[in-house]
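Presented below, as structure tokens, is a lone chain in the form predicted on its own.
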Amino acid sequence: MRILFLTRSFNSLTQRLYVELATRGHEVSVEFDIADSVTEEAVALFKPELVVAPFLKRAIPESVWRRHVCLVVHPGIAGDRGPSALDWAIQDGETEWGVTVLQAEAEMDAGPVWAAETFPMRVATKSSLYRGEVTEAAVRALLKAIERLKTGAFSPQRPSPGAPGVRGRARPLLRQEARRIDWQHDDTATVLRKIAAADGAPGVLDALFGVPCFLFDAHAGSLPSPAVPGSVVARGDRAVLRATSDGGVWIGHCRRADAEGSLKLPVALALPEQWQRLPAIDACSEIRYEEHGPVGVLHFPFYNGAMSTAQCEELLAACGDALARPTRVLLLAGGPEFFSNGIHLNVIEAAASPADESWRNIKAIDDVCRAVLETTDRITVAALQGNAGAGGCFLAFACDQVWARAGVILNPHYRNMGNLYGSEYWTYTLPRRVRRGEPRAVMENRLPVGVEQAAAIGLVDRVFGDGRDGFLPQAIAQACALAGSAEFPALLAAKQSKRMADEARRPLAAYRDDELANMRRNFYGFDPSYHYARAQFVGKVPHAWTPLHLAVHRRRTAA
């Protein structure tokens, strides 16, 4: 079918239905939502036999939906209507969630449903359920949905809320007066649950040492003493600790509701001053390292996936623990919710100067790659348990062997970034892994990439995985099985070979320094798209277009 996606961004749901969707010989074009006359002009041109709205704050245009099928992906059970579906679901402790896919109509989430799945509700934040179990059932119902209507022998149904079997109801926006938390009253379960119902965005409105602010990023945590409640008792590893009724919680990150413009930062760097003044201890550490015989697993899960500079600096130090210790693999598992998008683009933006601070990033990311490419007494594995974006598809690209999730995106370019060169060691790595096309269309393809089309290419060696949960540990099974084969000691020398054969032929310090002059270009040249793109892209600024490679419809008027 010739499908139009009408979203308000590229979000992380529209690229895995697209992904999904182009896989099964769907002609897919997207359009941004700017505005009615856009998507007008956009329905004209690409004559769809289906519009489908994964991503929306806005009501499609009555000219489009009376005039075409519009299918709007609610994250939602039948008969939820309203913004803050998913929002509400985690604040009332909702046990069990889902997706409908339904037809758009005058009234928002109350059309017919062609579609809807459901799934268990895990204890997670917004984000984190978004881009699972909400993604995974999107992808049921969406495909689920299609199929009905090219068979046209379905009849969907409007579900009628309060009727017998609808849990769905109408409910507002979920507005900050009813996320405020009662830090004398409530316990950490509670507040836990408020900000990860907010996590992403909007954030709770709050206040830490006075200053408003919106919090983001809550883990449980213990107190060294007993605290007042609400009181802010010590740092740890960027986050603050703060005490609940019954207990503590960690809050990683903050935006400052004081300044125009201000970016979810580190608590530690949009609070410096306050931070540096409380006392530090030792139980908040982003990164973990574990053993399993012989395998080394080292785990870090940094939010959103970026790696600031002493985030990389950090892991470099907890890879070169790692090596010291006698195993024969290394697995980089990254985190459950990225394994890492690259260098971190708020702290950049945050910067006195983002020019120097995206130059210190850059060389951090590349020494943690370096660190990898250099391991030869044993093999090495990047394990994606989810999405990878940017230098983060080339810190696992510069691993033996990439394992990944099934249904895992990879979007393994930096153009889109303002037409950024990249590093990382790609000039090296790439050319190694890609088995079919050229190494330059990986980089020119600003499109995301699905695993199972990675692995034909060669940037994936394995795609396994029983869902969220079971990936991990099947990994570090495989992992164990590959140290203890026969072959183990053929594979560990034919690497060791190749090393040096390779930097007998090219030095990795070349590549890294060919990569580094054009990334000073990008960084100080007289181009500025990169630092205009990052500001955009930080600031979360409204598109003003759809850039073309997502716009199929628009090349040849653009020609």
Ligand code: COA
Contents of the next structure:
Amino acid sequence: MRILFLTRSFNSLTQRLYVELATRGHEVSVEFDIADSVTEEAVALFKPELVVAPFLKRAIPESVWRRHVCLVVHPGIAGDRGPSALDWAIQDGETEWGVTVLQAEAEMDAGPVWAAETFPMRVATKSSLYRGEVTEAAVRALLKAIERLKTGAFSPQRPSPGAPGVRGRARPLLRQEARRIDWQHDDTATVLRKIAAADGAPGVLDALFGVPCFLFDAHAGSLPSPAVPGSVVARGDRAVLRATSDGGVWIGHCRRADAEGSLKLPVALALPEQWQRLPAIDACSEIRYEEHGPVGVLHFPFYNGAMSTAQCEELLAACGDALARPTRVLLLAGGPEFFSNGIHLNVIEAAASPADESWRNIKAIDDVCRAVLETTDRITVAALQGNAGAGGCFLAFACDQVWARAGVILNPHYRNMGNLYGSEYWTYTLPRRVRRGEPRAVMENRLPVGVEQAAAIGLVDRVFGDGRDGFLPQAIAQACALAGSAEFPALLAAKQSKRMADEARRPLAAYRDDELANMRRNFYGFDPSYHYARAQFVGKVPHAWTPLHLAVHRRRTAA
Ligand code: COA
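Next up, the form predicted together with this ligand. The previous block was the form predicted on its own.
And the full complex, kicking off with our chain again.
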């Protein structure tokens, strides 16, 4: 089918649906929801058989839905309506939630339902549920809806709120008043639920040290001694510990609300002086190492997969400790949400000199990659539980093997960030991996890649375990099997001789120097594209046009 995606942005859900439909042979083109006239133009150019709206905040124009079947992916159960579906579900403590695929009509989210899927709720942030359960359910529901459309034998029904079996109902935007934390009375579970329902956006409007802030990234913590509820009692690992009515919560990130254009940052960077004045206590480090027999597992679940200079330095030190252990396999597990998304664009944007901070950050992530590449006394494996983008993909490719959970999406390219050249030793690792096609094509393809497709090219070695929780235990079991296998000594010996031969042919340092020379031009040169693209990205500036690599229909007219 010729399918037009009408979407606010090419976010993770949209990317996953795009990959699923494209791999099934559908011709998919994308148009960002900018204005009704632009949508009408896209429809006239592409002449879609179906319009799909995976992530839309406005109604589809009548001129479009009257003439074309438009399927809206709504992150709510049948009958649910409104812009804060998942936020309400978390805040209200729903135990089961779902996704509906419904046909667009005049009233938003009220059209006939073509498919609906449900899932058990997990205690997690809105973003985590969205990237996990919602995305999986949306894939199932959209594929089912398209099948039903094609057969023509299905007649979609309009769920009537209140009818037997219809739990969903219309709910308004979840406003800050309803998200407000009552520090005197809210217990830890309530505070965590309120922040989770607003994480990644918009956050819960509150205050830290008297400064109005949106709060994100909260975890339960224990107070060193009893404290007045609401008081900020300590600092640790870039976060602050705050007392609730029955315990404490660590708050890792905030966005100041007292200045226009403030960014979401670690609390230690958003409020540095106040943070510094707090007593320091031992907080759980973001990075965690564990051992399973001959396998060392390094977890680095950095918020949003972004890795600042300091986080890279800490990861490098943790790698060093892990490599001092007598294991045979080192498994880099990233985090459950993301493997990694490369250098930390928010921290860079907030720095006094974004160019200098970009430079420090890229060298710090390169150091991590080099430590992995130079590990010759054991096998290294990247276990991708979640998506990876840009430098985060190439950190994975520095490992000997790349294993990924089915459903993970990769963006193994840098050019979308203002034509960034990229580093992380990609000029060494990519040609080593790509089995089919040109390494250059991988870099120039600005589109997301599903892991099955990535495996066909050679970017990924194994794909398994589609469940969120099932993948890592399976990866650890497979790593243990690898460490104990009869082939292990030969595998290690082959790796050692290949590395030595590669180093003799061209040292790793030469690849790095070349890449960094290009990156220096990106950071300090005349062309400001990277700085402009980064500012747009971190500032969440709405798109003004759809890039041609997504808008296939516009490519035809542009040619
Ligand atoms: N630095 C800082 N924040 C980042 C980040 C990075 N490198 N990559 C992603 N994020 C943040 C996003 O701003 C967003 O923040 P929010 O929670 O405040 O909304 C969050 O992570 C989720 O990202 P989003 O873009 O919504 O995720 P996605 O799954 O829809 O898209 C990518 C994934 C990889 C396509 C997209 O995040 C991206 O292009 N990231 C930048 C990668 C990059 O250029 N890195 C630098 C070069 S190495």
